[in-house]
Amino acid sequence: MVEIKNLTKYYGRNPAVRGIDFEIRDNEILGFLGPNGAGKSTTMNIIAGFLPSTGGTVIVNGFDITEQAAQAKKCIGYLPEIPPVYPDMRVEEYLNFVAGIKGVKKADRKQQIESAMERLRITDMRKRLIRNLSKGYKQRVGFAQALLGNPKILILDEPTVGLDPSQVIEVRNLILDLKKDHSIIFSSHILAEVSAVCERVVIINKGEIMAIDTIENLRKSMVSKNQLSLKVEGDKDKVVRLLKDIRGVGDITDINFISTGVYTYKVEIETEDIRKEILSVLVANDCGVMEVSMATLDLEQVFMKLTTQTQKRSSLEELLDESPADADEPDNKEE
């Protein structure tokens, strides 16, 4: 388990991380999301022990990353966004070098290196110079080094960058398999990948945590009113008219064409109880209801909503910080 408490990091007077708290549970894949400049990489570098914090604590498997750095770092495998590979080394040579740095016993190195190469499917590349590998294979080598030493915690920053679709699926399955023995913090700009492997996410923006919850709970909580999502075959105007005549139906939005005679609708409803009436009315009037569900947001929509709200609030705060005296100052100066 990793516990982050009141973590703060300043670069000069500029705060990169502002008193954040969260935890990574045992055998959990935690998504760590945020726009560029949000403080993600700074936070991950502090957790990994590569960067000192200004304040707060990070406890890794019971060890304080500041006070017990050596013990804590042995529990961590880190794949940064740019893989830390040496281009003039061969793949196997590099992994042996990393195993030595991590303190893996000589008797265990060969087995661990073979296992890491097999998992990342780079066994055939063992004698290749890293400089001659594609971006995708360099990414795999970087991932392999993170597994050496059998760390309890894995920090993966954009692990699928540069991989083709089939490789992305392989890495996704690998991450899910690694969950059996590891706790994983997974950061990616590809939110579909986060949704595929993570149950819980942390969303950070401007150094502050905007949300911590399961993806399902976040999707539901961001919908302010009851909304029904419908896919109906039938005349669009007729469907809208029928829906509006039902008591308890509010706004009808997001009407989208799917195929000939088929549209989707978002229908605001007062209570979930009127769903049966909606279905009955549509079916009785020869409108084919193809799909029906309570409307929720996907992770990308949740992410955009949370981070956009923060940006708007920050802009407002900047405007409020400009005092009237400052604004009038040029007019008060003597000529």
Given for the second form:
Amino acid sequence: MVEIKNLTKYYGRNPAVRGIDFEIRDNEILGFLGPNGAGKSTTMNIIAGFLPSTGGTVIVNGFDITEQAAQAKKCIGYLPEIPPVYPDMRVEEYLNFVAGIKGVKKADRKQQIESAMERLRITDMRKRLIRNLSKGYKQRVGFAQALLGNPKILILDEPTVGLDPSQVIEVRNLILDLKKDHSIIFSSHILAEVSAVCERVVIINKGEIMAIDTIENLRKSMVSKNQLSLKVEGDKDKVVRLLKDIRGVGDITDINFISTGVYTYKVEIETEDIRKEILSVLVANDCGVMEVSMATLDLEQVFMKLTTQTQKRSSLEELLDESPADADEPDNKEE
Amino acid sequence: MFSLYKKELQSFFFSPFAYVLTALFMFIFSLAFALQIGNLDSNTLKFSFPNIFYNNFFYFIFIIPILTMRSFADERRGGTEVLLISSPLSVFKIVMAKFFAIATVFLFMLAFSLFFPIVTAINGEVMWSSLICAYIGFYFWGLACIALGMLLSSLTEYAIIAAILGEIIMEGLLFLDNFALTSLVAAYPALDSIVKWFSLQHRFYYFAQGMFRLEDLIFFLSAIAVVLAWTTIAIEKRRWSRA
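Alternate state requested, the form predicted together with the partner chain (shown: the form predicted on its own):
Let us now look at the entire complex, which starts with that chain.
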């Protein structure tokens, strides 16, 4: 549906995007993930035909975005980071205007606007001035605008920023619903956001792609097989001493105070089998075990790990299987 | 393109903007009109509407940049430029739609000022042919200034800066007009012809005399075309060099 080849963009002498290659397949939701300033918005602006690239090509539905701009742009619905709305217009009037500049035929306009308003649940707001709408509603009006003209490709730049949690869920459901007849690229710097709706993710940092992989692999890589997370009631030093005496227990890190006499621990273990032993030793010594679970890297840690990499990797797994010294770095900082 | 034209018109007429500017225009016109009547020669009882335009260029010239200041600066500021440029419309069409919208507002202002000649015609006699010629000349002069104002608006993000830049340029043009009439310029025929060639007011002078010269019309039309093309290029260029 969309092919991006060797895309490069310089702002003056500063590279914003350097030689990016990826594709958006038919009817898929592609997550575009990266920290602030990674080049997400720049890339999306180029795909949408707002900014010209310094080098490389973008082919949208068979049309080159620079050579056959008008045809390519007709296939794209774009919701930029700041919703492009006119504060002095009313919602319906604005959507009518956008349908006009997108070349939607007069006969189809009314129906398209109605269905876009219904999808975004702004039908009640149709007569309101956009300036009087809350941030969440402005965002929805911006989203509705992107749907006009039935574009095959939707480019959504951080569509959930500024929405309240229930609206976030609504937008997620909407995106999942739109997947049926659209290809969607969706950017975010929030991993949970992306993992909730996307099948594949492109992770970008400092203008370069760090990894392109499926969300399953991302989830899988987040579980750390040889770490146990414990929440124990009892003297901290005693617990640490007891644990250290057990054969097969490695480093004990991340000891955090929860409440009086209760701490959490991250325990490295050689095999999963010693879990039982750990429990029985603790219970026998009068330490109340409150929680046991396999430690997972939390999303932020994964993200930190992904975006602090300097080298390009082919898959997430490869990225996450880096040396443990590297991996623990964010943890140490937190202590 | 028509949708954009319509939206632009609405932004003028659904807000007080067009009306306040028209009122200002009428106010300037009415003061000049009152002065003309006060100065009536008791023998001939004649005065000239074209002279009102001609003598009040200094005031009229300040209205145009206010009319054009928001055209592109506000789009940039509000983030709606993205919407326009990522739409299937080409930049040239966007420029043209905005130009025609402002031209329509200007026409609306001018149409209102016909009130004075009509009142005069009821109570006296008006030379309509020469008056219409002056109106055409004034309209084209206005269009050239509108194109210029839009160019300035495309260069900045702040409408007010576009307006101030516009006033400066207009003041410069006015200086050129007055400079063309100085004895210094008259002393050098080559300089004289160049300065007069570029002087908008000088061009208007012929229209005000009731002379419809193709040369002047072509001058205005080509000036408009060049400046609008420049505006298109300025917007395209900014897309490339944005930092």
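Positions refer to the first chain, counted from 1. Here the structure is a predicted model, which means the values were calculated and not measured. Rigid core: the largest C-alpha set superposing within 1.5 Å between the two forms.
When you overlay the rigid core, is the Cα of residue 264 off by 2 Å or more between these two forms?
Residue 264: C-alpha displaced by 2 Å or more between these two forms.
For a quick test of reading the superposition: does residue 80 move by 2 Å or more at the CA between these two forms, rigid core aligned?
No, its C-alpha moves less than 2 Å.
For residue 173, does the CA position differ by 2 Å or more between these two forms when the superposition is done on the rigid core?
No; residue 173 is a residue whose C-alpha shifts by less than 2 Å between these two forms when the cores are overlaid.
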